[in-house]
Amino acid sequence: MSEPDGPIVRLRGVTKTFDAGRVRALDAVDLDVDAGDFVAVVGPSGCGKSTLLNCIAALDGVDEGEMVVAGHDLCGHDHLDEFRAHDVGLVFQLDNLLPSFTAAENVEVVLLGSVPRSARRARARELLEFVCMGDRTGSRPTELSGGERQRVAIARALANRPRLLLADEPTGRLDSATGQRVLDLLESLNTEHGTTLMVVTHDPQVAARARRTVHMLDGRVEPEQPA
């Protein structure tokens, strides 16, 4: 699919509720993210940051509004399987690696059914080398440190060559030095490879690495201050 005209993420009036409408997690959110940008989404706990990312990833539906992400109309259910398979990658605070799989197999699993076995193996080796885990391809998650597991999770998120990478507190469970190395990796994806990044964080040091910061409060996106 060719690059869409305009922002890679375009939200208008997006509202998401839980508990039969009693909890308004997102409240008429308007947001544009340009292709190639690196955006940090910040705000207090419970303000809707993670819900926003889940909706952009098409993991959650919305109650109202318009969402066009990577050229797909998510509210109109425009080829959501294709969108999830090819256009978006996800990294979470918990690495969610499969414990019985090796690092390489955890990367390959994303490509099962769509890529031949030899190509899957080559792609996994390439990505694990990229995240400096080329010497741990045969290791299982229990044999890896927290930072190593998170690097494998990033490699897995990149397996489908996504145009948009969404990360929810990717350094939240890491010590500061390991977190900085993970941030260096994410930043290089943006600056050297042009991957669009949206990172949810409560850490001001993480937000400082982004090109743009989006502040949320009570399910709303706060007006951005001029630089």
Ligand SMILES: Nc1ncnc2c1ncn2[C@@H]1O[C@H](COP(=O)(O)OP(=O)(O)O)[C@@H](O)[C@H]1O
Second form
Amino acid sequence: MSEPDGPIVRLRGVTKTFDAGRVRALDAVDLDVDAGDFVAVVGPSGCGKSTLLNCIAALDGVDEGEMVVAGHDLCGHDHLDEFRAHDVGLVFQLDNLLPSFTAAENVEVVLLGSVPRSARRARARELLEFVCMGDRTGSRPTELSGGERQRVAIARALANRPRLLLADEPTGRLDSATGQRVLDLLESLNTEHGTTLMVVTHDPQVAARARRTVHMLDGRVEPEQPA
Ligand SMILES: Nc1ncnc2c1ncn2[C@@H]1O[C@H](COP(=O)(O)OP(=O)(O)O)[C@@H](O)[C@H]1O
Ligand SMILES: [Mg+2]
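Cool, the form predicted on its own is there; where's the form predicted together with the named molecule?
The next block holds the full complex; its first chain is the one shown before.
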């Protein structure tokens, strides 16, 4: 698909409620993210950060507003399967790896249906090598450390070569040194491959690495101070 003009993420008046409207997790959010940017999303617990990422990833629908991500009109239900399969990758705080599968199988599973079997194995190995896990392709999640599991989760999120990578507190459960290595990896994706990064974080060290910080409060994106 050709690169769309303008921002890779464009939200206008996006509102998302839970509990029959009692909780306004997102309240008329306007947000533009430029292709190739590295954005940290910060704010207190419960302010809507995870909801924002889940909506941008089309994992969850919104009540109101316009949302165009990587050229897809997510509110108009424009090829959502294609969008999820090709344009966006997601990394969560907990790695969500399948426990009975090896590292390689956890990566391969997302290539089912889109990549032939023989190529899946090679692609999984290449991705695991990229995250410095090439020697652990046969290990199961229980045999890996938290940082190693998170690197497998990043390899899995990159399997479809997404232009936009969304990460929800990816270092939240890691010690500081391990967290730094995961961040190095995310940052190299941004600087070397041009992947647009949106990272939700509580960690000032993570936010300090981003080129831009989006502050949220009570379901709203706070106006940014001019530089
Ligand atoms: N599936 C859900 N059902 C009901 N309420 C939810 C659900 N997901 C999130 N919320 C509520 O929406 C608000 C925003 O949550 P969330 O996006 O998880 O915040 P954050 O990630 O910033 O901590 C909170 O009040 C939370 O309780
Ligand atoms: Mg959250």
